[in-house]
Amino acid sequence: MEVDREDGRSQNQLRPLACSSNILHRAHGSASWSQGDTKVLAAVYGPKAGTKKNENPEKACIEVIWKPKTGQIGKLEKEYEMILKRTLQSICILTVNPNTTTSVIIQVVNDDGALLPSAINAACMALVDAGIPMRHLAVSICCCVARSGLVILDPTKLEEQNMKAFAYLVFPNSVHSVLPEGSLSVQGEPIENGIITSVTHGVMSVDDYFYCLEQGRAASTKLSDFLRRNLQQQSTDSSKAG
């Protein structure tokens, strides 16, 4: 049984992707990420000396500031800041620059669904552009459970509003890592089989959740390939420009 989507996509088909880095001259690192009509900009400033209150001075601190397209920041945006901060802290190597703060600014340009995953993907690219030490990259995807029980990937805003439940999932993007080989597995399980962040909204069954994980992990492979190709191309372009 196939779901009828307004834009004609299949249930597992992602919207067109676009990204670029080093787009803001005053930031230490920056990137834009688009999925369909959803677009987010990310800027990284730092690391700067000193950590925020209640942070461990023996480690680097990640600060996330979310800027909506219009209006003031609300409860949902505060939740996004917290999720993004915890996700970035888990993939950055916080012991390299202790007692410093790196600020990640997220600017929403347009929201047509899957906004938080787009912001996470943009932030990862901006951190790479800024040269922040990272264990590995990460890619994020939104999986929705329709009222019919079907699972769809990368929903538009209208689809999100009509779904029974949805999950924001963040996966390691590959086994390629700056850490020693022994760090590429957790309890014997390869890192690419793991999950970094999982946030659900609405009510879904355990079977639906695991199916979301399965479909999300498959989609993360496509996102990882796209991310890696773009980073390699931009690295090549920068070398030629130099």
Second form
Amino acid sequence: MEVDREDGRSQNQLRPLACSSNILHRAHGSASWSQGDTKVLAAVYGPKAGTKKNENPEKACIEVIWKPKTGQIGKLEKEYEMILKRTLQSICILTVNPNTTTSVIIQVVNDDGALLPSAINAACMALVDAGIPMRHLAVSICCCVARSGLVILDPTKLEEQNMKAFAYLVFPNSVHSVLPEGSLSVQGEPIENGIITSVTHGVMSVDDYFYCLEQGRAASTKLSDFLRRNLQQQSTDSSKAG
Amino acid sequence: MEGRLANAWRLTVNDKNFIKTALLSEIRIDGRKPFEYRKISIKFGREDGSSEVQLGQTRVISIVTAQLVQPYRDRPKEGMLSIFTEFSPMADPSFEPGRPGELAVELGRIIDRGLRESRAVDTESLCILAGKFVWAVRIDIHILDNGGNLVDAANIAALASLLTFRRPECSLGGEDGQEVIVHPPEIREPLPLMVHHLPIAITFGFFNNESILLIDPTHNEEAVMNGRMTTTVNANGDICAIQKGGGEGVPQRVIMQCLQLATSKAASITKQIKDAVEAFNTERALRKIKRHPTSTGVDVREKQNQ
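Cool, the form predicted alone is there; where's the form predicted in complex with the partner chain?
Next comes the full complex, this chain leading.
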């Protein structure tokens, strides 16, 4: 089934990706991630001493602050903060620096669809730039189900609004390019078949959802490679002083 | 939370003495002369009315949006201009999220006075229907990286985004001409704002020693200096605003020297902003022209069918 997308992409094609890290001088780690016209800036400060009142002091705590492009902070921003916090908590090793807080600040520069996945990718890169210990990286993608039943990846804002349902999916990054024999497996399945986060909007059938997961997983391999290439390039460039 | 205060960045006594001693010989730690500005780079986003300014290590983005609202009752024929400054915790470890601190409020007020009270933006042209509908222009300034001298950078960003902002064209319709129809940008070209002049903010730093005076302090120098003054002037030599809130007392002749210096700096910064906006407008026009080849393509195919 062929689908007519405004920018001429096929249903499984992602928008052009661009990312750069270490762009801010005061922040301990920073990264900018753009997918097409959606651009997000992430900065990391940490670990800082002390945890907030209701947090467990035996572990490190992650604090997320989401700054929208314009307007006041509302419930949607708080929801994004919570999703991002739980996603990052599952990939960071929280027992290394107990009783500390790592702040992740997200600034939306432009929103053209797939905002939360871009933010998760940017936050991941910023955490690497800051040197926060992590188990593995997370790659995030948005899949949506059109009214015709077709599943397409990485929608623009216009496409998102016309969809029947869409899902933001976060997978652990695959290590195939580094370890050809594959990564650790959990109960017989390789680790990158797991899902870290899944947020859906709208109504979709169970089959559609599983198809979304398959497409998302395939795309996440490409994203992992892109992330790895970028990080390797940054590390061969001059190291950050001070 | 008290632990957070312990994380606030503080300059060591050695660093402070080094900066002060160097300034006595007119040397600044980043190699500039006392009256030299850092490199200013102005970039624009894809949409109209969004700009990003980098002044040395300081980074600020500014976004302009507009909405149709009811005007104030005592000013029925004037539009509104409001400025919101966000000191993002991204910029500095000591910026806390939530309520704006003193610095954020002061910065917002300085830019507000420079732009609104000096009538740089024509608010009467924003009136569509007197007493019922006017445009309320909102400027959101986000500070991304605090490398010192946030006021000047934020001011330049606000001006650059105002100059590239386009508001939709609207006309009056309906039975009695009381309805406002807003035309989408695809149908009618959106209009720029009327900006009469560009007020540029220039910040000076004062120290205990009267002979030390510098322009555009970095955040290290800000931690050392004893007083600051921000003058907002435009290229015509008009003084739009002066802000000196406490700090070291300064003799009159130094203030006059600062004002003269500010006027000459304002001229060069105004030229830089105008050049950057000019380049953006040409690129924008080119982007619109590029759309046409696809429409001429369709025509050719139709002719072939005939």
